[in-house]
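Next up: a single chain in structure tokens, the form predicted on its own.
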Amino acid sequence: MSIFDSYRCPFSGSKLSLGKDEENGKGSKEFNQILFSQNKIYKYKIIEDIPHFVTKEDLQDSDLDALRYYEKEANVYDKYLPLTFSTFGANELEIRKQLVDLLKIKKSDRILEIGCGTGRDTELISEQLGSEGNLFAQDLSPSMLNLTVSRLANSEKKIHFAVANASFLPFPDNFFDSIYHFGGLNTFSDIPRTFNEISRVTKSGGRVVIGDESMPLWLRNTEFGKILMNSNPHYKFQIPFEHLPITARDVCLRWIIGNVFYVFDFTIGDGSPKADLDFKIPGKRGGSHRTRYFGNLEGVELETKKLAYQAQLKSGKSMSEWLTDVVRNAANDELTNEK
């Protein structure tokens, strides 16, 4: 089975077929290897065994800006990146190892790294996998991805590379045991969709570790915070609490690297959290969580409300039970009289 069988069209979700496409148009004798969707509307080039699922036409402005930046800075990126850690007296290797450890990797896991950059974390993740494990590393920037490919050229682990957009992951549902991303989320054009995609392609019980820059609230009005946010506007980004998927369980948030980077780690569950919304709540009010939410009636005059509470108290029923009986009986009488 080819590794290309693992991919799906990021837009239609259909299986992809391997084929060839003329490189220079009609009459050309040169062909590109491609993956194409079932309806053949979507085609993706394979360049040096790396599928490219991104075209500039598909990207929104912030993604295009990020792509241009990383394409321009790829060759010097690793030269300046360590300055972030040294600014805060942090040990880069130790921090990266701690983040990777949050994945709780098993030797046979299938892992996706989104935005792998130059492969500094990719290398650490691969070291924890066994011969039966698989690591998929993707980035929006072909130049950055090529640096990861070079870094891991001598690795004996199963590592598969792709140029892809985190908001449109080219994989089937429930495909990965864990997903990792650190350091680029702020620039993603559609963060809600990214989290939904992460939830979609991760198995129930799978691990997610994801983080980026953000000055915490308690430091934003300090001299420390103002100086850093002035120097690096990315520190102004807010933590995307509201975009976490409904499937996120046991969510842990921590601040690292001088308290100006956040990291979420959580487990993927099935659907929304489980709760018994229908048990009868004891007490005067009664009802259930569900009936209290869905069973509200239009407001009544204050004197009528007082009379209702007096009658309910005399009946010995909860207000929910009393109202249910009264409204049901009145409605039945009204409907019977209509006939």
Ligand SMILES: C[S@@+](CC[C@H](N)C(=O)[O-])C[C@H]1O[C@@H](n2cnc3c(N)ncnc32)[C@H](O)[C@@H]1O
Contents of the next structure:
Amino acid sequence: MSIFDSYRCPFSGSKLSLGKDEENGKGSKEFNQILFSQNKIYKYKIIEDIPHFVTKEDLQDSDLDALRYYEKEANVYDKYLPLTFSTFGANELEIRKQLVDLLKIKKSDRILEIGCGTGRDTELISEQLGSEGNLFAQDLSPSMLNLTVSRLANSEKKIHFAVANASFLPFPDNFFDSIYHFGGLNTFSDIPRTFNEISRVTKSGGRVVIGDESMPLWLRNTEFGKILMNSNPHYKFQIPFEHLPITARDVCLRWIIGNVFYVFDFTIGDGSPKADLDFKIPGKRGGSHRTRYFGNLEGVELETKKLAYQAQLKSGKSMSEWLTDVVRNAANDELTNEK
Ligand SMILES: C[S@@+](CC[C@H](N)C(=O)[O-])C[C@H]1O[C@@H](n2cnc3c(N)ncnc32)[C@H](O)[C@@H]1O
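The form predicted together with the named molecule, contrasted with the form predicted on its own above:
Now the complete complex, all chains and molecules, led by this one.
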């Protein structure tokens, strides 16, 4: 089985087949291997064993901007990135190790790192995996990803690289034990879709660690906050609480590196959190959470409502039971009379 069998078409979700690119096959060694979607509408180049699931035409504006930016800045990224940590007197290695520890990696895990950049965390994640584990590292920018490839060139761990967009992950459902991302989320063009994709490709019980810049609300109006937001507009991004997937459980949020970065860690569960929406709520009103939400009828005249309360009191039933009986009987009568 080839590692390419692990991938799926990011747009159709279909399995992919390995083939030769008819257009570029002649004379070009670089581009002659491709992956086809089942319907053959989508095809993806494999360049030096790395599948490329991104084409500029498919990208929305902010992803295109990010791609252009990181393609241009890849060669100086590692030179300037440490300043982000040293500005706040933070130890980059210690912090990255603490974040990776939140994944609770087991040696045989299959892990995805999204937006791995130049591999500063990829290396730390790979160190925690055993020879049976698998790390998939992906990034939108081929130049950034190539720096991760170089950084890990001597690693003996199973690391698989792909150029891909976080909002269209090229993997099957329930494929990973955990997912990691740090530093790029704010500019992803479709953050809700990214979280849905993360939820889709992670097994139930799997761990997710994800974070980026955001000046906390309590610091935004301070001199500290204003000076930093002036220098780096990325600190103005808001934490994307509302886009976390419905499957997120035991969600923890922390602020790190001078409090100007947030990190979520959570576990993926099945569907929505569990709740008994049908238990009978004791008391005068009665009903259940579900009937109170779905069972509302049109409003009645106020006089009728007063009468209803008197009648309900007299009946000894909860309002929900009394109304259900009254409405059912009236509806049955009406329908029977019709016949
Ligand atoms: C600030 S860098 C962080 C790199 C690395 N995670 C780190 O902590 O050093 C952001 C990375 O996200 C990548 N990126 C941006 N948009 C992306 C997207 N839509 N999908 C995947 N990666 C993306 C960029 O190419 C870049 O490598």
